[in-house]
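Consider the single chain below, provided in structure tokens and representing the form predicted on its own.
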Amino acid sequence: MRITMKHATSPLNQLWTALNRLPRVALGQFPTPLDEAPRLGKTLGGPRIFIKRDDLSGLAFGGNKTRMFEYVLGYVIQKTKHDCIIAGAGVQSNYCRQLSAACAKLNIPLHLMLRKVRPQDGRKLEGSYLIDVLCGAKVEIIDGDWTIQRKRIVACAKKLRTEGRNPYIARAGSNQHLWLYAAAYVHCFAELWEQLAERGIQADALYMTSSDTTQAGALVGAKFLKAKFPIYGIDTVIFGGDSVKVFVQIARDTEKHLGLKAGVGRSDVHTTDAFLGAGYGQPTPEGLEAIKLLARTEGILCDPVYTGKGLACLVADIRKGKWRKDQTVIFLHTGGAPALFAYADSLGL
């Protein structure tokens, strides 16, 4: 379907108008490219494959969090009185890598509590951890689970407040402002929708690695624009509980804040943890094979924690015959390549 920008009341323009009302800071390079992967498609003997290159979003090796921080940090800067940020995740976190670069760009002090996922994490200054330190974040490496990490974050916030600072705790166990993270992927879907229309591409499916807000935001955009193709999310983190309910809650909260009546429901959510393997941050044979396949056919790099597992799902579906040669699928590349340097031993090269 060809999109026209002439009608101010079109769903696409309504969506852009809603997004443009939100505070935002410029951090990345958008729109990101939509590249065809012809050698990958030919090698798999399957459909046409296009890759939405959010790995090229332009901030410290890029990734999906760059979009998110444009909205989240836009809110923090323009709507609050916070003067520093605390966050926590795994040592090779893409989230923390891009947050470190964003805070450097915006001159905001950042404190990171990074949890070991593997015993060797934090022993070498490498991958995303290297970039965190290079960008000036104050980093503490933590042994233990997320509850211990959360206690350290709370202690850090308390200490900063006694020093007269007003820290903003970014996620790290808090669900505040999840809708802002999701809004960034409403934006991404609208961007993709325009690119598909401009090039006359009829998509049959969109695959993405997602644990919550990335997929929830894309669902809002897709449902509001009445996209006819499904979105498949590949989960790489186990949070427990009803994950579909979480997706729907985030999507509906995003709709409410944006003033959009998309109506995302449980039947719209297609998500699987079948490619998770042993857990978050643990490579899988299927994911590692997919990483090598994409690198050796298209020169595009995925990572073992997130995008490699998402790509593995797409590869498996094509090999099972889910998609015909005359169909077209999109893979949303959410970034993460710097983690490759910390997982070199796992690649078996």
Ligand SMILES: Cc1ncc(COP(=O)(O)O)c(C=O)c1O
The other form holds:
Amino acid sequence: MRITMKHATSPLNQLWTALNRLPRVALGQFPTPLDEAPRLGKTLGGPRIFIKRDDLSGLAFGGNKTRMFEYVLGYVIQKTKHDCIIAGAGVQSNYCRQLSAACAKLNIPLHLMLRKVRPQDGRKLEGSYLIDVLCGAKVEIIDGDWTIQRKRIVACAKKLRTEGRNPYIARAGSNQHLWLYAAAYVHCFAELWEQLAERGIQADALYMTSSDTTQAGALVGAKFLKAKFPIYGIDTVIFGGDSVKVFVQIARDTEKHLGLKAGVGRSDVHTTDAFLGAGYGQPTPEGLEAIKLLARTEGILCDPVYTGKGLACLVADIRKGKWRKDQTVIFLHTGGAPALFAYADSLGL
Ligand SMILES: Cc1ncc(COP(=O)(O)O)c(C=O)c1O
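Write the structure block of the form predicted together with the named molecule for the protein whose form predicted on its own appears above.
Let's see the whole complex now, leading with the same chain.
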């Protein structure tokens, strides 16, 4: 009995209790596996490498958004009266692909405003764009910048309202409910924490591609559970401004809503934009090399927009000798591989 009481108040238990209080809808396959990547590790001649496989989270090819939509759409369905969703991002957006699949599964009408990132975007029904349409989303391709996209979203919302609908505008430049997205990565960190403990793995670092909510959530989980290893985030979007402040703000907001005192501060945030290259959605030689390396050593697929660039950072750090052979690093694979089909020409195969 005493043991049960002690367990009930452990930080991990407090964290699960806080997460379990949130509205949620089941969309994916959890926990995602934690797989060792022995051939990648051997080829690089560095530390042991494990990959947390959120690319296998399910829902139209998986990725980090599956977890996020379990919380965000759980909230929309259970706590609001919205009856359709509008979202906007790039033509090959993983966010919109997974939202399309989630909305199909939950029978929610979805309107997408997809902005061209490269001149060829939207010409062919391919990659994530193909999946959006296949899952029944109504797609409008925008040939313009964020401001034009935003105007189209506002116009779409206005039109839907005149038709008697009540649209929920998902992200698309607004900071609405970012903490719910981050909560999903508090969840992921707790899951990873349990897997590491069960298998007796001592991690020395966790790498992930993130520009905001994935890393912010993982930071809350790590700080609350007093993890001893750093989290390295690779930013492949760049919203501009003080990005560390943004991570801290989202983390604190998440702590507040979850009722957890983790105390994430600026010194907890390690973020780099050194692997972005020419810009969002523009492949880099290091990213493409990392994609090929992982595919040819482990048969695991990354993408040129997000995870390839994140993996490139880990590869570069190992080659620089940042990690010893007796150390262990983890790469959180956040998905994105369907974009490979739209970027085939860039791969130089
Ligand atoms: C495959 C993939 N990885 C990582 C991210 C980063 O997510 P966030 O910036 O919300 O942390 C995204 C965002 O769209 C993504 O699609």
